[in-house]
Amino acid sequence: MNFNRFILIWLLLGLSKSYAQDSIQSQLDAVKSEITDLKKIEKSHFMIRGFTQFGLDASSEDLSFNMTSFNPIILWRHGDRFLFESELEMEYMSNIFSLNLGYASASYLVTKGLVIKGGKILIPFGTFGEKFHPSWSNKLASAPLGFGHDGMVPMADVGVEVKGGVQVGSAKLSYAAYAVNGPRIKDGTEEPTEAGMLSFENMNDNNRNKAFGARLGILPLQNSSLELGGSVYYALPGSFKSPFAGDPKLKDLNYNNVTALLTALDLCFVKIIQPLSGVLDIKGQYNVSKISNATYFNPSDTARYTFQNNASSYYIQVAFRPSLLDNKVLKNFELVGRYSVYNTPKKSLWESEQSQIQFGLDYWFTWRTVIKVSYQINNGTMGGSGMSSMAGMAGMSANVILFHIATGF
């Protein structure tokens, strides 16, 4: 073999061993990737729960089964950071089915105790409306007064959220801030009887001012058995056009520098109590509404009014359940009543002082399948002209006793 023919088989074998180590190398690069997608996917976690809800109410006026609703959760977790959830809200009363958004939000985990939320959020303002409105984690069968998607305060709006909390030697805290678009104030152009109120939950806004707020809440306890927290949110409600303007007699009313700040205060406590072999929960909320004062018209004798709208709710409920005895049957059962009241501003079209005293037995099959019996006193004054649809809201026609069933799936 001379030596031109035996550098060119050298350089062959050389090219091939080469060719092979590059090929070798990208069918590993190629497996490397595939491992990685899967990790992802694994990551990525899709899932639906929610809550549903039947009941009986039956009065001295009425006997109907109502409040026949149906809220799937629809949760999808990507990575360790991402998260979507979105409530559909389908209930089907008085013979009309209605299908809403409760909420829809996309979640960005930033760190341990930091969560950036932007969509359709629930509103910290307290903690009924973020926590306990489900039908199976409120233990009685209707909201407290003043608090639900007709009361007085904002439940959900479409906005930003920063929320989380932190250690602080054995207490806890927990915060959150948000700008939403904000309420709307009713001006009485559409239901004149209710000038004054503020409307939440509005996919656009009226403005271009933005409403804001903040919870802060404190766990005292190294236990985390109480927690106290505090409120504030803070909007102009008003649109920068007179909802008067076609009218030369009306249209200098207008509700641009209206304002409106809402205050809450909330409490929370569940403790054992070993002596009684159960757990005793204590929750309440205090709400306060003030809107700077407008002039407004009453279409029914043409005569302009003003009133200082301010209003206020607040409600305290207390229940017990002996869950550390060993009968199977009586550690299910659990004792809850409840008081609640809504004032709402003195001379405006819809004026009322209304109380509610409910108190009932709850059977819980698991811990979240309850069947509550309970039974509600109503008492209060209507002195305005605009109460009828607050009345039905409230129940407020007549004693009723309830009969729901509610799950969580």
Second form
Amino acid sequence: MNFNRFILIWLLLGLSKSYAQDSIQSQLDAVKSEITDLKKIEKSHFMIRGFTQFGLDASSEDLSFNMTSFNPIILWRHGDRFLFESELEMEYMSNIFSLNLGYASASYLVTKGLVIKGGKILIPFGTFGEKFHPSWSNKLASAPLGFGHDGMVPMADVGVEVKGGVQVGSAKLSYAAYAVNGPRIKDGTEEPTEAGMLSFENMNDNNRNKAFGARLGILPLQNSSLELGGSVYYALPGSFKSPFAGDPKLKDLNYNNVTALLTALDLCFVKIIQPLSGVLDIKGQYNVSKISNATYFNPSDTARYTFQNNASSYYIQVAFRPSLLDNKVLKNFELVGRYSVYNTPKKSLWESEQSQIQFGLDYWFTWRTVIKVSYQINNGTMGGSGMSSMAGMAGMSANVILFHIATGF
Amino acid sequence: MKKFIIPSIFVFTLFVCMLFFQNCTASKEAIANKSGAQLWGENCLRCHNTPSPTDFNDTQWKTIGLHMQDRANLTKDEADKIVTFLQSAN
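Please give the corresponding structure for the form predicted together with its partner chain, as opposed to the form predicted alone shown earlier.
Then the entire complex follows, led off by the chain already shown.
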């Protein structure tokens, strides 16, 4: 009797044990498959990212809050090679709201080291516009002189591009070549004081010529810490027809043969410096623009005039962040200084010589959330006449203290 | 005089580059053997602070990898190794 009972208990125990084992096993399997599902890389992937910057600019004349950027970015990847990227730029500065398409392009990785791109692309003329412009990576609250509105540097345009990176021995080459719609020369019919300036902000081309450009960068050191680059950009910015075609006295003024040649040199050195317990970050770009001579018309004194249409600008920025320190607060501070200069053509109605020094102290909460406090000293002399603000200065002429918070999301 | 500044800087840069090409063969292997973690440490701080592997999931890293390969002209080898590293360490 006892023996039978023992067998029964043994059987029951055995069964329940295997039942429990089974259920643990099946739970484990379910968890495993969930993990593999999570780990599985989706073939097609859609992502919204972006960045925003908000701040207060205080000068002796003015105190204003500015929403200097709210830029949502849409990324859509299909498979291993196709990427669509687009950025909307919203800005609220000096009481003006503007909405712009920063870029919208499709790129396809053809083979190792060759990407082809089409759409509205960021122009690889130097590095600032394409690589360092987002407000969460720009360590100062504004762009250097010469970039942005009424600047001399093309930032984005509609066209096609081939680009890539290749290893050549211990060095790395970074190349890009593109054809885009190109700029339009301001002929003075709309803004007489800006005659001869290039406008890069047109979605429709004004002629059948495209602008061509290329950049070649070299990273000579094995650890990629240094990059030196050279860029060229060539365009015929005039329209075929004279803008004064209807005016018998001025119809000989024509800009269809005007050529524009822009060149730039850029430098970027970023390296962890162990003895200083931090990262040293040096960036710079030098731009030259040469536009062939043309005759313009000044409606205020009805005289014709000409000038050597050469402009140049540069910036150099040095930053240091003691990110290797153990101190949890100190390691998030970053010191930054930038000097930039923008000289517009002498004897033009937009002649000016501007320089700007900016010192900043940043505090990084995360890798892309930052508070920037900076002091900006602007210097400028204007030649010409009738200009209300200096080209590329965004209306700021006095010294300014800027408090900004920028974040990527 | 000013006319010559840009061409001479270009020539100087090219010259410096040539010097670097000279001693390239010896280190070719060292470059091919670089790990994804090392490449991540060297490349991702050039334009912005380096994100940590835990900031994004595997699918997101793949998309970001392609985006940064394009934006930074990384070689395919670098981009692949960096993405594999980020996916394994998140």
